[in-house]
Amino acid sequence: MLGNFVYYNPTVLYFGRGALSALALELPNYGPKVQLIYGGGSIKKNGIYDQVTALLRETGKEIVEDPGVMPNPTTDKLYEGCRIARAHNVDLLLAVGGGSCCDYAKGVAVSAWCEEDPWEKYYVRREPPDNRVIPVGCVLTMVGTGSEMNSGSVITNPVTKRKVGPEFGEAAYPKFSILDPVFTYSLPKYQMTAGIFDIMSHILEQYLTDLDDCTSDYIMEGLMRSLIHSSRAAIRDPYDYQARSNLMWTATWALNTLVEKGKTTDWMVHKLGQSVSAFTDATHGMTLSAVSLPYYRRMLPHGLPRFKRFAEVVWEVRPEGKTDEAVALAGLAAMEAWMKELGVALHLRELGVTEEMIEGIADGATILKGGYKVLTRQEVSEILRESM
């Protein structure tokens, strides 16, 4: 049964080719100091950074830099971030760049003027924002995580070894966000593969719960099934826009908390995931394809109806003469290939985990009550040894 809920979503965006124009539409709507926020130098290359700054100088911005954000943001640089925003008294948080840059940008926004710890404030006790939040705007260069339209903000504190990303509500999401699907054509395949992985782990962790028929479960078939043949048409031709637009716009609608609405969702294959990443440091998007197919397979027979669906409807899977189970199986398999066809990671071993890992990876993850199953902690390690 749908439940009750409230939706709401204040981000601005703006989609489309040539879409960073509006940039100048919405500068005005903030004080002269901008951080910009961008990571290893891919966007002075491809000469995105020269037409973000000088958008920025034509509108009279002060450009404070804020550059080398890491794939996955750590504590040190997160308090990095908050010392250039209070001593330069930003008024506007700008990231230039893919979900890890969004995410620290808004971890930033709450974190700067907050008056004590904000890593054990808001990503250890989970506290809301009380403090002054800095405004923050998007332009994305890499599709995947859906930090565009939504509050939530991943960072690894790697000497904890943990990777966390709360949601900070209302004051943290990102004022605008500009998606341009051109802007993403120079991402490198494995990247590009990467970001198609997590958004579909993020449909399949709002659709693989409950068993009940509902609005939602519809509008996720429907993205799934684009997802899969844009991402086919993309690895073909990278520059095939209306592949690259369809990924854009469907990596958005995955994460920015329409579908989860009414439902309950579970978030287990993204805490096994982070937790991977804590350790190695690995692409998110690659931590999620390598433990994916052994938890599904463990959850399978406690949601047998839905994964049954799931085979049917987005993987085309004919139910002439199968069994319930042999119907979702077949579903999993054909899911387990086009990962093969993307080139994502199908193991831990090749993101670097070793055997001495897995206990502390399994410790690192917090179990989640979502699922088909709770896990126990043994069944964590055993997934995780399952997906070496």
Given for the second form:
2 protein chains.
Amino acid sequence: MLGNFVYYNPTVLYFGRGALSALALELPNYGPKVQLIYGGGSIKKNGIYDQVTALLRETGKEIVEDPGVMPNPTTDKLYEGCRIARAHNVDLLLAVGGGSCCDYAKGVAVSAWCEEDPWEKYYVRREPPDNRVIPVGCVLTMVGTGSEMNSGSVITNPVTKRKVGPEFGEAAYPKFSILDPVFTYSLPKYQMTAGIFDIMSHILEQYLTDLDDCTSDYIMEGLMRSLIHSSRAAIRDPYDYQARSNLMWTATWALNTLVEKGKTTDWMVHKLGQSVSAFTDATHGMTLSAVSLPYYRRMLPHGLPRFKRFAEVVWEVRPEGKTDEAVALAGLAAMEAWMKELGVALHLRELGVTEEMIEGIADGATILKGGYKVLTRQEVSEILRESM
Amino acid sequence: MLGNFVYYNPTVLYFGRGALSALALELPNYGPKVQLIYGGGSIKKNGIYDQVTALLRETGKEIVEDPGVMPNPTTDKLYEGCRIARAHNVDLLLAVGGGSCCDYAKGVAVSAWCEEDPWEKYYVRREPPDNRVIPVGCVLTMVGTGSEMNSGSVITNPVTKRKVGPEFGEAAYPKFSILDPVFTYSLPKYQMTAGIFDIMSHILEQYLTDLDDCTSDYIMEGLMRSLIHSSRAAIRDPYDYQARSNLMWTATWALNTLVEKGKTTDWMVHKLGQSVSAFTDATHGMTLSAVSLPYYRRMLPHGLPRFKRFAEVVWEVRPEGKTDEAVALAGLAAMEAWMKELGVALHLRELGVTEEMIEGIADGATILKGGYKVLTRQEVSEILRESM
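Let's compare: the form predicted on its own is above, so bring in the form predicted together with a further copy of the same chain.
Let's see the whole complex now, leading with the same chain.
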């Protein structure tokens, strides 16, 4: 059933080969000072940096450099970005990279002109932005987070070991995002497969949550079927444009608020994964893959009809002669086999988690109430141990 | 594969029970004069008219009445609407009704301040709007056309017997649309089932078109599975909120441009249906249902792999021991059985079409090139005769 909601998504998406040329259409809509946000410099190796800066110069922009965004952007980096934005009074934040760069750009967008500590106001207390918000544009070079078409921003505080991701709402949606699947060709396989599982996890957090009959669930089943098909093709051939374009588009629609409409959502796997990477700085998608199977095996008895539907529709498990539970378990087994094909992490050990860290990680994982069963603190530890 | 495209949809959707209250949020964004567009007066019987006018008065609006929008809005009605909008210099066009009222409102929006004949400029020559465009808001009381979240506007010229539906682009999207599934409860079964088949046809025009592997196709398969499931529930119980809300949401996403991204599209069934209603004024959805099976049976050999996929994924036809063609035909047979459950028109005769009309209808049906096979003029007549 679809309950009450408002749907509004103002981001303009330019999709396809050569889509970067759309920058020349968008840049004139903003003032002269552009804060250029990127990560460790891979965009300088693959030539994307040169293409972007050339377009910025051609449109008469002043480039304010803001490099060094790390995979899990920290509060210190956020503060640094805010200082840069204020010092130059920039007119546009242009993120060139993956979800971390987009999340960070949105964080700077709402935080730069915040009068108090933005971490406390916008990430801990999760207040709606009430100060000037700097416009954001994204040029995507990695696929997975969906950050290019939502208002979410995940930031990590290394001191308190808290990694949180508030949604800022309308003002913080990217004004435009440029999605060229070719830009994702050069991504290492580890990053690609982590992104692919991140997409799957985003969908599961919204799909394995209730037993209603809701159009959003059918859309998610379509997205998952496409994701599974295209992920296999992309592993066979990283230069398969069809597969890469489908992965890029699926990632966007998995987390741009459409599929959550009318749904309850879970996000417990993300809370566990976020707490893991606050302790290990592990790649986001891999923290999700490592905890997912133990978590969903625990949820299965509490949401059996949906797990059965998941097995039949998404994994094409035949129900004949099987109990409902056997069908549901066969679905999770099929997902595990697919995860092995991808080569994503199936154990927290692979990510540098030690036995000593587990209780700390458990303490750092907020227990949410949207899943089929609300976990106890004890069960959180058990799931983490089962994930080792 | 997803080729190059721009995705942008600026319409704000307020969905759910009591969503009409959102009018009080939206109306202050517009000037004092509101042209209230509706149809034959059913909204006066079911109380929606009173609710809307009360909210207009409470927000201090001056109501300019524009009733009498017919199921297939005519050029004469369009001209009348333009005269009303200009005479009162209205600030907002508020359509309360189904797709016809929304399409008409968008037509008046771009046409009212057009210096030349808007039919010639915007409907025949399909030029992009270059004059002042009046903002549009919609309160939906019927489900099917998707007009609440796109820029299309279908208008019929009874003199030339041409029924055309250009898309005006960004400026003509409704600024907001209010979708309360409860408002559709009172719809007669004939209108409800016509709307349901209209939704299916919108999807098929974009799904049965190519053989690419594209995420949009997987999304459409999800929408069709939801549509079929909810349509059966809504026929059993018209007051099933879950079914009615899913139908309403599916209709919106079937034709708000999302699922066409990366696709070739057909729309030949709509060209045939539109020509039929230009001659008979038959209900839009029924003109589509009457010609669909003969049309798709002709397309099947030219797009066999997709028709087979359609049968297996959407209609759950088991392929074992069947030829591909047998599987594909079983899919169309399953769709025909579903159409009989709905009780939609399967023959043009039911809609008042006579043998004498057929060549005229064929002449009026523009032959498009997006399908699996471009029809000859001779084949158009044959399909129409097979649809009798």
